[in-house]
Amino acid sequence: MMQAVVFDLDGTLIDSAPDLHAAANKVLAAEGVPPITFAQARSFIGHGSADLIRKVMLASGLGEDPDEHARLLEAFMVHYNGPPALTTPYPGVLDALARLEGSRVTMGLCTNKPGGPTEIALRHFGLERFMRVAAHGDTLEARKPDPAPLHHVFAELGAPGGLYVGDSEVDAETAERAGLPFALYTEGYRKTPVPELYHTYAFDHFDALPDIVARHFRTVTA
């Protein structure tokens, strides 16, 4: 049986909130609008850049005009569509992925992040070599928490199912709707207490993940 693990990106493998916060505030500065706080920006992450800018506009009193949203989203992507300056991988991520690769675990990515920044981040942090398949916010019309992108990645990997790893309410709902086991990284962007989120496993450091994966697949193949 193929051992397939699919990961979320922002808040799971990388902490991108500082770059998202900086890009959003550059857009607001150009509009003559006061900046949002880091806590606000962090809380807006999860449903993709279009949703983030919608929430930024509402928080800043800029309304919901679709044309203005399109204009500000385009400006945001100009700032965000470059090499990560403030983003960092979470501790232990690269070692954990290397251990999983050495155990012949097949890996993929399922994120709501747009395709351009996703590809840049994967290359920049050396994550690209681990991910055989990557679905981003532009891959399908549907986005998480719709389970379609997650099912798409597992199908492209040639696996009927496997383990999904993420950090947020969006990821937990995606896994639950997909009927898949979920490993919750507790140090990402979630706002809900861990016991209230759907999950099969929970971990606070990536050092723990390879053992969780090994234990999971021993259980499902027993």
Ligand SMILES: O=C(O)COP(=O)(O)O
Contents of the next structure:
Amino acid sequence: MMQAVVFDLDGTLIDSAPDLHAAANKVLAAEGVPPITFAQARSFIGHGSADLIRKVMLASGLGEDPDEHARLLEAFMVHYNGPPALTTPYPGVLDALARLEGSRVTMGLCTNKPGGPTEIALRHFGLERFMRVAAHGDTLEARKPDPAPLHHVFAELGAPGGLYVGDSEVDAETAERAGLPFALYTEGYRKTPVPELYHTYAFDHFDALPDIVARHFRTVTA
Ligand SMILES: O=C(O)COP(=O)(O)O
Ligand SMILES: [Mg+2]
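Alongside the form predicted alone that was just displayed, please also present the structure of the form predicted in complex with the named molecule.
To see the whole picture, the full complex is given below, headed by that same chain.
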């Protein structure tokens, strides 16, 4: 049986909040608007860049006008498009993925982040080579927490299902709606206490993930 594991990106494999925060504040600075705090930016991550800019506008008293939103989103994408300067992979991520690959686990990515910065980040951090399939925020019309993108990635991997790994309320809801087991990385951007989030497994360091995956697939094939 194929062992397929699909990962979320922001808050799960990479800590991208510092770059998202910086890019959002560049947009605001160009408008002559005071910066938002890091905690605000971090709390706005999860539903993709268009939603992040919508929340930045609301928090900064810039309203909800769709044309203004389109203009500021375009400006944001210009700033959030270079090599990630402040982003880092979470501790142990690369080792864990290498160990999973060594145990013949097939891996994919399912993020709400737009395609351009997703590809840049995957390449920059050497994550690309592990991901057989990578769906981003614009791959389908639907985005997480709609389960469609997650089903799409497992289907493209040729797996009937598998384990989804993510960090946030959005990921937990996606997995639950998809009817799939979920490993929650507790050190990402979630705001809800762990016991209140749907999850099958929870872990706070990637060193623990290969054993969780091995145990999971032993259980489902037993
Ligand atoms: O960019 C976002 O808002 C969320 O991205 P993620 O789906 O990889 O967490
Ligand atoms: Mg995430």
